[in-house]
Amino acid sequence: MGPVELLHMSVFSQSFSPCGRFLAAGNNYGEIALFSLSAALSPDATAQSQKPVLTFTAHEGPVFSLLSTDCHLLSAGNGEISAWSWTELIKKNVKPLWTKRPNYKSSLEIPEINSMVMNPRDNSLIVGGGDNNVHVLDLERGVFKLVLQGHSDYVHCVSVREREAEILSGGEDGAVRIWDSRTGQSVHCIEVYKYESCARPQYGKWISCLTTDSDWMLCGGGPSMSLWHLRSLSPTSVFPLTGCQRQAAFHQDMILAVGEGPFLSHCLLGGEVKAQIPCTPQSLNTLQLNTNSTEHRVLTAGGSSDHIDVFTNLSYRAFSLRF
């Protein structure tokens, strides 16, 4: 890849291997790169240790979403999801196990797939994308078994509340919908931009990030990032972060968020921004915490750059991996 392509590279998605020793990252050119964390974190690491051990083209368009199961890496691009064996990828064997397309209304339509999440309750894959619907793939049988219809525009993000058998989705239409995963019925619809404390009309109403932790939901995008109590369906904290947040995560008694701006924000649950840690990319799309291995427990952040920042300690960037 030439210097111009590297200059215009964006990293959209990341996922750690089940063993926690590798990181997969997807970019806007349809490539997935595999990095060895054990090599990059070793005391003898060189510049070469921060480069991919394997790079391959997975999709024609950008790799919008990556997700690991117990033994597979799932990747999503324009209108398709592919599965790769982690064992084979580590051996540098690049061949998809399968590629599936949701049941779209027309064959001319190739909507991007923006987000994927596993529902461990029934071993299904929840997929949200550009056709305004949420699709549910039964991974045992390999068939799409349910379509959740209700959004009037793109679905940007999906999340699962396993205990309550609920699926949550956030869209361009400004709504967070809560679905019953057993029936596929929409049980609640929260229009975040209609709450004065969250509304930011100058940025729009779209919901770009969404995550849950038991009875709590975190969402943001056009509206300010906010923390919601899902039993009362009301916002309890609103975070004074500038720009749109693209990904957020609950971590211990904190919230970590990335989006517009070259930093990782640490927020307290009460709404206070505790710190903003500088990052290499000028804006960030993806944030991942490696909980699969205590030895390689890192946080990685990627965005509008060919660099992926690695934090061994949440308060500063240790080094960067590079495509």
Given for the second form:
Amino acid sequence: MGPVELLHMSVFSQSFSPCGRFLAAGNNYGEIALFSLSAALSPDATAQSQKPVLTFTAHEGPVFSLLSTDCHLLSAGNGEISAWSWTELIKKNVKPLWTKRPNYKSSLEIPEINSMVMNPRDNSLIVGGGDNNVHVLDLERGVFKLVLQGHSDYVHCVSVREREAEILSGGEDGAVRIWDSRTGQSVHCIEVYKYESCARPQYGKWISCLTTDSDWMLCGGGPSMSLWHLRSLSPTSVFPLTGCQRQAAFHQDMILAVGEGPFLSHCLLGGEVKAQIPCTPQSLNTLQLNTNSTEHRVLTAGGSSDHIDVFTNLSYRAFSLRF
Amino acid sequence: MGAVTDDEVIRKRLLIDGDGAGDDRRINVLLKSFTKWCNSPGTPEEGFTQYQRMMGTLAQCEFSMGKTLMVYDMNLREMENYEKIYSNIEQNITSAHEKIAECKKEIQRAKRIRKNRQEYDALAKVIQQHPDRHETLKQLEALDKELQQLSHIKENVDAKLELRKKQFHVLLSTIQELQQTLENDEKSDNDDNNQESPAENGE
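With the form predicted alone in hand, show me what the form predicted together with its partner chain looks like.
Whole complex next, starting from this chain.
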């Protein structure tokens, strides 16, 4: 990987292994790199332990989304979903278990897959992509069982509301749609850009980040990032963050958000921005918290750089992993 | 371990006074002078002085032994003291660990409470924007009353209208009947007249 390629690299997705000791990161060249957290976090770590233990080309196009289940790593790139076994990857065996493609209507253009999320209730994978639809894949039987149609432009992000068995999807058309996961009907459609408090017409109406906490939902993108109460479908707080947010997460009593701008924002639920922690990449695309392991509880953030910042304490950047 | 320390002790002692310098030498000298004194044929004064000298050396040896015993006691007590301090510190460490764990749990709880409070505040903000329920209920009641009054009035007007319609209907139908009767009468008069004249002409 020459220096020019490293300069132009963007990290689009990350996922922690089920044991919590490894981090998989996907970049815009279609590669997935595996980093060993136990080596990088150990007291005698060297510069070599911040390099990947394994790098392989997974797809022809950029890997926009990575997801870990109990024993598999699912990666989405170039319109297809591949599954890899974590145990095999740790042993450096890079053969995918299976590769599937949702039923796209047009066969000329292959739409990209932007986001995947697991629905643990019925063991299904929810996939949102460039063909304006949300596909639901049943992981037990391996067939696509539902197609949720309703968006008029491509789907950026999907999320699952576990308690009510609903799927949320946000897209380029500025609408956040709530679907019932059993029937596949659209239950609600929230057009965020129509609400004056959130709308930012100078950025557009697209929704690029969506996350939910069963009662509350965070969505942002073109409009300012806002916290919504789902039962009443009303925006409760709007966060005054400049730039468009690309990923957000609920963490204990705070909200962590990354997007345009070289920092990770900590916000309170009331709408104030508590802190903005500087990071290496100029703009961040992905944020992951390692909840699978108690010893390696880190937060990692990656973006338009070949560095992935690792935070052991949420207040400052500890070190960076490099591709 | 006992054997090792014994070896160490012996090695150290040999190194320090192998040839008998210090206490060992004093004891050997005492023994030698005692045997010499027992076997000496000298005068009683010499014997007495030698005896005094030997008592002195003996006292010195006893003194030195007493000192060593006290030092030994002191060491034992120091050891006990240190053991006590050691166990005390260990207990403190474990209790500090437990307190840390407790505090961590507390902080988790406090964070959850804070999150709940913030969610509550956010919802309250939204709810405050909506008007008060009592006011809305009062407005609804007032509107209801108005509605009732208006429908009452409407009923009255309707009833009046019906009555007027019926009366007019009766009036009009009586007029028509009268008209009909008058026409019929006229017609029958004309017919009578016509019948008479042809009858007159016919004759």
